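Encoded as structure tokens, the following chain is the form predicted on its own, with no partner shown.
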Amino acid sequence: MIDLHTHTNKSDGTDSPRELVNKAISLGITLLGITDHDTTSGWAQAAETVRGSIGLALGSEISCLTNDGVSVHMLALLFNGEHKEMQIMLEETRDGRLPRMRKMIEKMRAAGIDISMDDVEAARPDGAVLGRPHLADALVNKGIIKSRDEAFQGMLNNGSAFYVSHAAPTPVDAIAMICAAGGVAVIAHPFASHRGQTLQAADFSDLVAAGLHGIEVDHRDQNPDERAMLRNIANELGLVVTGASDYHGNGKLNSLGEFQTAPDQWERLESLADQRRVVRA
């Protein structure tokens, strides 16, 4: 079983890395990818409690925008943690989203929604990237919603009136960097509609030019359509399908393991890296 999309509580999940690695053992997962938002500060406490079977793809999901303002996530695998300029690039984006989430606030308590910074605060791990999902925990704890999914499906959806957008890289920009940090470029769920605006399949030509390896194709944010149509398009651009659960442990539905990638597909993927860096016992 193979699983390379999952966040802990260094950003928006409520695992921590060692529990969330524990519980992928548990589950008979062979293969898991640790991604959590614009950082990699839980890849040590990840890597200590790997034990058995199980190896690790380290890696982070980097929050993009492309020129058009269209909002893209891209998850990079199997990079170098030391390189520099990807560690300033990954701060750059973090630091992004404090303002972002006060503007967010600043809306919705315009619109007479009774949500503070100090709300989120509260919501918000110790040491965990801020995000949009902390500003939903915080509406659920205050009643004004009942969950992460609702939040996203109306509030904090990318088309709603509160969104707000924040500093990132573009997409090709973001690829171009984990290339030269060594690692893989595969983008998650690019054709989630219910997120809001999503790319179109004339759009990846541009990605593959920058370096794209891969395409997430199968993720439960993603029709049955969605699926196929990122399925062609990742065979006729040559491109790695990939497939994962998008785990954040009680923050969302998503259940570890729900989604996979194919066997000869990590091996294909894993072969792009500049070197192999999976974590094992």
The other form holds:
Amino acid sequence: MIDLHTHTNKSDGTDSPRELVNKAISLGITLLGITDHDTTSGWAQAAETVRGSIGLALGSEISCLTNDGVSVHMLALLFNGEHKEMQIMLEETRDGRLPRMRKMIEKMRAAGIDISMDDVEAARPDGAVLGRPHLADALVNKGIIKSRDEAFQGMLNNGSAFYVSHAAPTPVDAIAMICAAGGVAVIAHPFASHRGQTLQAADFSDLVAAGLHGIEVDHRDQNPDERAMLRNIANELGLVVTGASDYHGNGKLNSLGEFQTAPDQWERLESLADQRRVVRA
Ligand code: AMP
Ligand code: ZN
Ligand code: FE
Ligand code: FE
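Return the structure block for the form predicted together with adenosine monophosphate (AMP); the form predicted on its own was the one displayed.
Let us now look at the entire complex, which starts with that chain.
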């Protein structure tokens, strides 16, 4: 069982890296991708926890923004975690998340919603990359809404008046950086239309020219039609097809292993990295 896209409490998941790896082992997952938003800070604890036959594909889900303002998530797997420029790129995105959160809070306060940066900080686990889910948790803690899900269906949605984007690399720049760091680039849930504006089929050729290796096709946020379109695009462009849960612990309904990647697709993807980097006991 291969699940290439999961989150821990180093970003907006709720399990520690140790808990996540232990859960994956008990579920019989053979290869687990750990892809916290814009950070590699969970890698060391995850690697320490490895035992038995599980392998880890350590990575990150890089927040990107196209020049037209479309939000894109790029999965970076099997790259060199010590690549300087990559770490600087991730750090710049993380740094942009604080002023962005302040702006969202300001807008909410202006609308009479009683929420502060302190409330959000209280909801964010130590060292976690700050994101909208922590604002959602703060709103839940104050009794303003019932769940993260409710927040993303309403006031924290990309289309909401309270939404503010943060500085981020373009998908092309992120892909180039992933390749420079020796890793593989898989575009995450590209047709997840309920999250906001998405890329068009015609946009993929530029990403392939930049070095894109794969497309995340099987993901709960893409319906069967969207998956079929993506599978066609992948076939036409010679890209690897992946599937994954995007597990966030208790933060989302997604359960670990609910979507998977076929072993032959994984083997092809792994062979495209510059080194063998799967972490094993
Ligand atoms: P941000 O990176 O701060 O813009 O926040 C985006 C994050 O919110 C993504 O990682 C999603 O996983 C998460 N998210 C999106 N929709 C939902 C939802 N319905 N419930 C919980 N988390 C969500
Ligand atoms: Zn997330
Ligand atoms: Fe994502
Ligand atoms: Fe994700």
